[in-house]
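One chain is shown next in structure tokens, namely the form predicted alone.
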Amino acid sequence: MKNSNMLTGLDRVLLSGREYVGADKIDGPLVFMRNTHPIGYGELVECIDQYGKVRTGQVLDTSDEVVVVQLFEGTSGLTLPGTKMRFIGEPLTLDVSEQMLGRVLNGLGKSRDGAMLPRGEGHRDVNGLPINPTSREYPRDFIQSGISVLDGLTTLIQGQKLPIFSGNGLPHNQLAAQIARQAKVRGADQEFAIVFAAMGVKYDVARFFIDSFEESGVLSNVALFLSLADDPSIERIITPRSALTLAEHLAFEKGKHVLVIMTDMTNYCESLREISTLRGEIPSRKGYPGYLYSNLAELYERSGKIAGRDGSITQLPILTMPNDDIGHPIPDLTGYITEGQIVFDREMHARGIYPPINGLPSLSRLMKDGIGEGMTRSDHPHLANQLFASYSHVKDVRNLASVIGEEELTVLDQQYLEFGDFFERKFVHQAFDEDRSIELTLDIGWKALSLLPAEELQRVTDQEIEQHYRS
């Protein structure tokens, strides 16, 4: 048999579709086959059980000795002698269509709502195609989410990947739904198509998103890929790839601006760890595979804008930090790949603040290029810097007050405490259905700063103070 690297195109055509009977080993969602022809990595596989039922799989590992196949529907009921494997000779593809908007699909892009899917406009490799870095257009367009703490301090830019670092029991799903409903590009008649990928979430979470989109009237502009908690865990690995494949079609072939929400990336990484363990790979930090970084990068780097094309892909991955540990491998590696993070604070949530976003560890690295004169407002960059600096000092004053008591604080420190309370209750906190303009957000920020003496405002100009302070 020829080496896989020596196979010609004709060889692959002749060998594709060849069927093998009898598995060597079945372990979890993995099936091990020996004595096959040279198989390509990521190749699509059809597995036929003893009753003739067909399951879909993908080649996870290939060598001269053994081929490892992961089955998306699981291996329950398979027997070693009765298992048949048919190698298709091409990668897993998704039949994409603009008509998939408004539909509820499973992780493989098949109908979950019971209705037939429309005829596709073409098959696309779910692994995507790398974008030439020289053809990327630098993201600069401000996206107004209608949420003050985001628009004012952690501004989202079109084409950006900005993850939400949350924890169990925190309202990250509510925030994601609110952004999906309210997101818009100012000064342009542009609406976002929403591609939502759920991995290992409970049914009530999926139902929340569907109901939220239905009630707001945007469901017809949303494609939902749902791999729920009771679905095979292996399906979670392909779910974000299916969602991003449709997003690329809508953005770069249909010219749409697409907002991709992926939740929960922690469940996705847990599936990677499960498969890595079954394969007997040497574990890295906390048992995760050493290729966790590159695997996440394959997903996150599928966002952006391409020069000469109208569409864009903006990503909002959501991950729940295990034990609220921001140094855990998942948020740690995600922070290296993405352009910032939105960090939730459990203590703020306990005090009834929504969204409970801690502005100090939160960051948008592309913010500076999408705000200011002609984009938001000329005072926005300086105002944001001043709010960061003043709120940071509030934390110090609160720590001091916990030691010596508030009655022992100076008058200036008392003013900072008042500013901090106003900032959290009026600027950060807002209703779930409240959509604020950027002008209103900035005005509230100036009202907060007006609680401090003007001489404390060192990061705004005298002209800005004259125009907005105590106005």
Given for the second form:
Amino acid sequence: MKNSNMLTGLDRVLLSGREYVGADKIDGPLVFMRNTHPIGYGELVECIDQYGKVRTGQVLDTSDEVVVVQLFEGTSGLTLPGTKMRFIGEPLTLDVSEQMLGRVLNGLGKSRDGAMLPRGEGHRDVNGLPINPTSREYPRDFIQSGISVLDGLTTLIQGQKLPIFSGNGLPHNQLAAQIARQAKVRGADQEFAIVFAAMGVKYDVARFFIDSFEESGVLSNVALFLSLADDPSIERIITPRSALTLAEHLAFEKGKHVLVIMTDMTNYCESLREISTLRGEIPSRKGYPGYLYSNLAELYERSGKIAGRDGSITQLPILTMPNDDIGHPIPDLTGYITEGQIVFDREMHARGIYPPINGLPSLSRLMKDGIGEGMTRSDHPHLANQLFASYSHVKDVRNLASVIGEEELTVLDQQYLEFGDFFERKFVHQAFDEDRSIELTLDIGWKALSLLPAEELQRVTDQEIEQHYRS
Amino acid sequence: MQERIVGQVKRVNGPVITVKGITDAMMMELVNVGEQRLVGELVKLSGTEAIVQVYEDTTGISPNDNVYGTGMPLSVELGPGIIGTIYDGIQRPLETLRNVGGDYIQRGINRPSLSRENSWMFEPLVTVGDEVTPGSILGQVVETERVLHKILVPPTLFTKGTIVEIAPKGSYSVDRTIAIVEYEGQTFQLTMMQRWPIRVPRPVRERLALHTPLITGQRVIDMMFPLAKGGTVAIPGGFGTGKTMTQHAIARWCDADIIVYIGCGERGNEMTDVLREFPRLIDPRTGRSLMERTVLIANTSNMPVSAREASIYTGITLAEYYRDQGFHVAIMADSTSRWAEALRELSGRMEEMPAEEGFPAYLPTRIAEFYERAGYMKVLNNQEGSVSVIGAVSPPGGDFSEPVTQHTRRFVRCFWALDRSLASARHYPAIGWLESYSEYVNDVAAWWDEHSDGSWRESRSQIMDLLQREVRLQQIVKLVGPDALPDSQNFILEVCSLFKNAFLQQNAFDDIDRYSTVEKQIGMLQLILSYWRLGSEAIKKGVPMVKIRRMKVVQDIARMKFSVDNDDVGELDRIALRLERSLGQLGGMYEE
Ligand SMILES: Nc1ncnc2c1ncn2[C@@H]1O[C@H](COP(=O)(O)OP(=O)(O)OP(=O)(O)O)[C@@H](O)[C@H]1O
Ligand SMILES: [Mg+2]
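I have the form predicted alone already, so could you send the form predicted together with the partner chain?
The next block holds the full complex; its first chain is the one shown before.
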């Protein structure tokens, strides 16, 4: 059977780049075009406005009748008759290069500082491709962040995706900057390249990071993809994809260890919701599209290590929990994809504890293979376990104390209160520029445990008690 | 095979494609889309249009692209070579794809699920003239040192036939004819491989009652909320509460013959973890590597969503195939919620009318159909085999009232509810003892009693009772503090706390604790119950509880899970003796 409508490969080449004038409808960031040649799903589109300025877009839906294009630089100022569309016939790509380190780019990876970008080393599809699970190498190298509550209890591993669940007004940016500044893999003399993606955050936030990178002298090793609060919200959808495309190039083609900081994922998800609503899709929870999980996974899964290649991608996404609600779809779905989470606690912040990380809901799933003998210290796994167990009891005691009064507590329970205070003030709390070694962290942990009677410590061994416990 | 064009693309909306100009396409037909030949399945037919669900990323597909029919439904290849392999959701061999396509999964590459290059030593078990029926065993192949693969007559080719030719013992590839069967003048050439459509359950002779527990080596499961071979269980829990760890633990240590592990919309690294760990881990029962009984299906969260939808069916079809050979198969699906979400996404793109929370109205039917494929069966060749299904559920916000958890609950008979507060306190496995249940307790009680000198049922209900009483006492303590309770009641708190720490909690990362034999589990529970019984008696005599708690032997009980080796359960008896002696001494001091 021969079909006259069928496009041959050659037709496609000839038609790609063909320009159409006049849009049928514009709705938010979406432009609807009719009477085009058959357009491929996901194709790159260039839209030229009446002043000749080019905006980048992508095909969201394609059919015989109409093609729906989303424009990442927004549609403001476009007119129906004055809009020209060029369908490129290829997916949206980023021309990647190491030269992007030290540069400030927009969400599409175009220069934001006005200066020209040198030609890159090749175009990569910004959507990436799934890594074959058989090609992955299980991440296990301990990153010392110098922050006790992380290193001791929620250990970050090279190649991990570990988000910060925060709230408005909490010091998540400080923490991310501190990690970026202090992170090191011990015994390895290597620096992290940093890829920073800002989605819908204010200029001050971007400035804060830039200053902090500058101060520590690493700015030339940072690529910034900024799509700020006053940029079109649709650009946020593409920003992390551009950033991760560069990260993959740096990690898996250039052998670098890359730390990707993405903030604020909540803004990203809201842009997705906007598009979804515009398209009249059936929402799942709180109006977010049913594919939010898969969509976030497409980002978060672009991390890790690949067997036989040198580099790694470690992701540190930051998200502000709407209403401080960890059950909100954004933190919830994120937690279901990432390899743990660092959870901020407003109440601890109010008590002046920095970083205000609540150890109990926080979790690093990869720490099991990255700590202990030969990696951190042999007592680390049991110590961490014991700290969690003991600290979780402190909560109950505090509740009881608030009912019956501290004086009425048993001696043991009073010891738990003391332990809890010490733990929060000395172990968790530290200065913004304090860089503790893992040994120091573990020793402080033991000091805290030494406030409890030895027979309460059932998750550590007798030998460990003998060695480290000092009552 | 003659390629046949069944229509042209009309519209592309993500993984859902509308096809026009349909002539002779078949419902559920496997199709290829565009010049890249992306794999898809035809899920709806209406007039001259059809809806195709595509199992790969559809970027670049455009209207008017051709859609090619294959003339068969989406099927899996069944035969030697499955065990030890990792497949994606539509049974593409991931290792092979890596060899031909590199570290990223490229689109449009396809390789046969069973390698045609490998050959297998076939040993015939029938001779010319033998009569065979569906499910009859033609011969066997050592697939791995652990798995003696039976080559079966396919279930639906013919109802009865006679062997007219059978290959002699020798090495053959899976596509070589090894038997010729004649039936009513027709001849059938059989190979070691057969195909089966994934959405259709493989037929069996008869469904049997459940009676044997699936021993998992996880104490809270085996002793408190047991699963029967052929049974179904759901593990619901919010993120990070331990669904995957529990499933991994069962996949490692349970006494099934074959494990089918489906990573359905979950993390890539978790599959890597299994791939890395399993070949190194030794099955305590057979002394062989765990990979020799395991098949993995990985359709991670970033892989195409329609293949995620299919992965569950691919997995259970493989499981049924091994069941038909007389094996006991356990299948883990992590997570069925991601599968349900895939259904929802596809349904949304097909613009179907949604029911609860955007899920299609047929969600409960699909869940039921899946779990119905579990069971303890008499298979076509009269052997017995079973498929046990262990499904993780990931409720949004950890809230069990959402549709997937609720509907799943209707169709499973065992429920291991993971509790966020237990997980936060690092009480693992975080299976809550108040909300979880098993309807298999009565089915497997006879087995357990036989293996515990008749004590299992009784011990289990004793400890359950204590846990219930503890809840009420805790409520009092929350208001007035523990000192307000008499020692006899405080001791209940003490015993329950010991039971939770020393028994229910089980560290998956500890070399000894990760798995407990039946004997060790029984010994541990009895030791704790002796502590309860003897301790209560001592308190009646006037011994203060603090004295009892401080006995050295209590520390031994608290640490027995780590200190007593599975091969040295006698040590538990020695602890029991010390317990009796210590309490006897204490009691003696107060009696006078
Ligand atoms: N039996 C166990 N022993 C020790 N640690 C455990 C155990 N079960 C769970 N954990 C800890 O809990 C973490 C989370 O467990 P797991 O990955 O199984 O959660 P999950 O329920 O599958 O989460 P998600 O829904 O996000 O996939 C593990 O990384 C491990 O640190
Ligand atoms: Mg999991």
